[in-house]
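As structure tokens, one chain now follows by itself in the form predicted alone.
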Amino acid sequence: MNIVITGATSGIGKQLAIDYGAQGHVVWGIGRNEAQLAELAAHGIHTESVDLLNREQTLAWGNRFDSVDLAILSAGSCEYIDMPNFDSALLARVMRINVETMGHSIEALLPALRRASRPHLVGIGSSAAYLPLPRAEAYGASKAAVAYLIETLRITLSPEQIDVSLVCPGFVKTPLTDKNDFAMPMRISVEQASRAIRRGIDKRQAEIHFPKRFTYILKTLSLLPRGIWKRIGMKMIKGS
């Protein structure tokens, strides 16, 4: 397969690029970290530095592809808001990195996906979108937007036979989560995350979520009345 992975210089995106490359696929890893791009190139992965926040640059990059069988949009970031100081600049920054870059990437890669025989578009979201969580006002909102975007594209691209999957990981050990200053229950390795995602992609699952013990707990809690969850959330704040 011809595979394009954004956010390939760190975390889940990097591991997916390495693993797909090891399977013999033609992989393009996209990122901004030159040292990490060089490391990917040493694995035989095609690399390119693209500023996904720049729409024109992203569209020009996407036009270079004849066809893309699998596009995995993994670029993203995480920052937390510590109340009572609400930081609108932080909110805007996280929304741009997590949502706007995905929009640019989709617009850039759709023509190449349409030229593939069995195309598949995959967006990396987060299980944080299942529930409103303290401090995650920006990150959770961005991942909720990603979920809505990907789930809607699953409907609107269906007539073109383009499969669309949403990935909702729990806690995965990456340079991003290493910065967290709170407990991360059931955190898994990036290798485990890559295996789960690749299995889900092979099955062309609509939603790929893991680890199941953790994500099913969140899914169950999301069914609670909002008033009950608000009280639980307040206890989480008091206990922090």
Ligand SMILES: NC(=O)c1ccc[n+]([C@@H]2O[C@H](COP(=O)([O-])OP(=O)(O)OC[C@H]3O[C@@H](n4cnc5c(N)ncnc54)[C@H](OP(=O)(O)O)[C@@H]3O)[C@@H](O)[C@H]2O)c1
The other form holds:
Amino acid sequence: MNIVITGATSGIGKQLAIDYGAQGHVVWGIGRNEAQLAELAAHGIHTESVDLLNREQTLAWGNRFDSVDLAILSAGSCEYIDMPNFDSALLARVMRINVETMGHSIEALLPALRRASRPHLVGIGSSAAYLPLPRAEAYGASKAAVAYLIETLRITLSPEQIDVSLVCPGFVKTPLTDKNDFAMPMRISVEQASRAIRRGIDKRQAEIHFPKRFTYILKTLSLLPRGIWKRIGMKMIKGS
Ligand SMILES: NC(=O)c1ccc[n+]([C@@H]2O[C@H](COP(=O)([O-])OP(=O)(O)OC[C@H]3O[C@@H](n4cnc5c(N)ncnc54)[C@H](OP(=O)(O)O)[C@@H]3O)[C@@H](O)[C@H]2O)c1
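Can you swap the form predicted alone for the form predicted in complex with this ligand?
First the chain shown before, then all remaining chains and molecules of the complex.
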């Protein structure tokens, strides 16, 4: 397969690039960190530095591909809002990095996906979007937007036989979560995350979520009446 992975210079995207490369696929890994791109190249991965916030640069990069069988959009970031300081610049930054880069990537890669015989578009969202989590006002909102975007594309791209999957991880040990100052229940390794994602991609699952024990708890909690969840959420703030 010809595989394109954004966010390939770190964490989940990097592990996926290395694992797919080791399986003999032709992998293009995208990011901006030059040292990390060089490390990927040493694994036989084609690399390019692209700032996905730059629409023109991203579209020009996408134009170079003849056909892409699998595109995995993993670029993203996470920042938390600490009340009483509601920081709208933080909100805008997180929305741009998680949503706008995904929009640019999709626009750039759709022509090459359309030229593949069995194309598959995969967007990395988050289980944080399942329910309102304290401090995740910005991150959760961005991932809720990603979920809506990807899940709607699953419908609108189906007449063109383009499969679309949404990935909703729980906590995965990466530089993104290494910054967190709170307990991360059931955090798994990038190797485990890569395995779960590749398994889900093989089965072309609509939603790939893991670790299951954690994501099913969040899915169940999301069914609670919002008044009850508010009281639990307030206890989470006091406990942090
Ligand atoms: N780790 C978790 O527990 C977890 C849980 C749920 C969801 N997720 C999601 O999974 C995805 C990957 O997370 P991760 O933990 O692997 O994060 P990470 O280790 O921080 O990696 C983030 C990647 O995004 C790239 N990136 C950010 N801004 C970019 C830009 N403007 N242009 C190009 N590339 C850009 C970074 O590349 P450069 O630094 O080279 O620019 C890096 O490769 C994210 O969407 C995250 O929200 C993660």
